[in-house]
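Have a look below at one chain only, the form predicted alone, in structure tokens format.
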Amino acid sequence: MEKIPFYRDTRYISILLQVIFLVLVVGALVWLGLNMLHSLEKQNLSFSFSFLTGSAGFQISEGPLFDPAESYLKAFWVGIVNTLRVGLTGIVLATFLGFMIGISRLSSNWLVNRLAFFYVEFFRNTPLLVQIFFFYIAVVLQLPAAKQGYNIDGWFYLSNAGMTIPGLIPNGNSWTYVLLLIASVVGSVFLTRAIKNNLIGFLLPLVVAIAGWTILKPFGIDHPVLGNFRVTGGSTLSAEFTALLVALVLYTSAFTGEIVRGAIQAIDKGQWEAARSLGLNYGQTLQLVIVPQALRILIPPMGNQYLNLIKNSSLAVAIAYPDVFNVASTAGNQSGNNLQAMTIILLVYLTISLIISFLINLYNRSFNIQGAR
């Protein structure tokens, strides 16, 4: 058999093309980096992060306690916490609301079906930034003052200053309770794989959470109290946080609702017929037969929506909510280190997105393994 010259061998050609492409990409990055450093040098600037240890000199109105005398690094940390507060809360609420909307879109009740359809079309087809401004200016800021606001005495207050709910006061058992919850979640994953029962895997952390709360009493409850001019105590969610969260949840749930609807409709009609032949009603069929199978279809696109929600939260700067983008922009402008501040923003959002992607892929893989078995 005649030996093929290496320059005609597709294996060598494929490797050579990849090496050439990699060299070009690395070369372009090095050129851009050197060009950036040269431009900074001409302006007597350097690409250094030493400014992070300096005093921030500005206030942050929300999140963990922050003193202007503290460092820029602490300010960035407060911004990251605020981003995670609105982002993770939004993910949970958008998931639940999205499931409700998706199921409602399939309802045989004409009114429920049409309302869900209008909801999806309205929120999905209007810009998120416009929705944020609307809920902030036309809704939240138009609410009455605290004295005349809406309330459930001792539990919930809603006014133009934001929303106040009961706060948690940690004690000596708090960390024990948190570690117990983490252990129960990890244990439920292995238990679900071992006995192949998603319901038991879901109930284990719930039972541990309730039992641990009853026995350990890990947190005290700080109830909000209406004073002469404002609400004291509890945990206050500012007007900016409230408007941003509502807009993110409503906007994202319109997309997740369509994902849920599509995933349910992708399940073979024979599954519905088989469930009805066993005497299951509509709710039982969804809970026990359809949704567990639909999860394998909807988890990847739902993960994309979670990533979008986290990145969309950067629009908080429009209404002055102090997320990491807002804090980094202020720090960069004040210290003259805008490039470094933007680099930190990129790294923060990249890290959060990669962690969410990893968890979604891990969860999706567990479903695929169970399906293969």
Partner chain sequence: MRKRTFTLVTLSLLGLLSSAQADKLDTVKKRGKLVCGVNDKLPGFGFLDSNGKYSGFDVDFCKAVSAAVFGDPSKVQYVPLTAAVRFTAAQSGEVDVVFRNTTYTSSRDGEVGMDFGPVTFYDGQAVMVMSKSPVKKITDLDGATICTNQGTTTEQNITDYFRLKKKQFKLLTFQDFDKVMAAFDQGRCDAVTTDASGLASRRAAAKDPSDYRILPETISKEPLTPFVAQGDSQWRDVISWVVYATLNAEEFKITQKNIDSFKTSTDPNIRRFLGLENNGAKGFGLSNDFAVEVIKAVGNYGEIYERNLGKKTKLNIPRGLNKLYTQGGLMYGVPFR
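The structure presented is a predicted model; accordingly, all values stated were derived computationally and were not measured. Residue numbers count along the first chain shown, from 1. Between two forms, the rigid core is defined as the largest C-alpha subset superposing within 1.5 Å. Compared with the form predicted in complex with its partner chain:
Hinge location among Leu97, Tyr177, Leu237, Asn333 for the rigid parts moving between the two forms, by C-alpha fit switching from one part to the other: Leu237. Between-form comparison between the two forms gives a rotation of 36° for the smaller rigid part, taken against the larger part from C-alpha superpositions.
Provide the structure of the form predicted in complex with its partner chain, given the form predicted alone shown above.
Next comes a single chain, given without company.
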């Protein structure tokens, strides 16, 4: 048998091709890196992160308490918290709304079905940035200004600055109270099972909550006050946060709705028929038979939408919500470290995204183990 020369041997060729590819990729990366360092050096700039410890000197409008005298590092932290705040709330709401939309799209009720259809087509086919501006400028900012806003003195304020309700100031008894509440809820579950009486099970936590509140006084109440210009104190849902959150949720749920619909439709018709012949109604069929199987199909694409939502939240910069992108751009500009600030932004989004994908994969795996595959 004639020996095959190595250049025609697929084993060698495949290794060779991989080596060439790897060299090209690494080479390109090295070239880009050197290019950057060289042009920085040419302009007497260094790629250093030492500016992070310096005093930021600018104000951040919301999020964890921040003093302008604190460091850039702290400013970035505030930005990251704000990104997570809007991102995680958005994910929960977009999932919830997505399920409603997806199921409505499959409804045999003509009106519900058409409404869901128009919802999906409208929100997924218009640019998110335009939607954000619309909700901010044409909806939220159309509310009256702070002084003329709607209010119940000391309790509730609604204006184009946002919505403010009394805040809770924790004191020494707060933890005791929270633990007591949890214990009463757990207790009521057991109690309900034991004596088969739903009313008592419902009343127990309520009584504990009210009695505990009057006896322990677990929280001080921070009443908001309308000052010369705006409401101070209390806890506020700002106009910027609300507009961004609403736009992100409406936009993303158009996509998650389609994912839910697709996943449900992918379930074999026989499953529906089997459930029906067992005597389950429409709601039970969905809840007990269809959705559990659909989850397996929809988790991976759902994860993609979560990642998109987090990344899209960087559009916050357009409407003055101080997310990490907004804060980092300011910090980069003020300190003259744009490249470093961009690097930090990349790393932050990368880290958040990787953590979310990890969790999604974990969840996905736990679902698949029980499956037939």
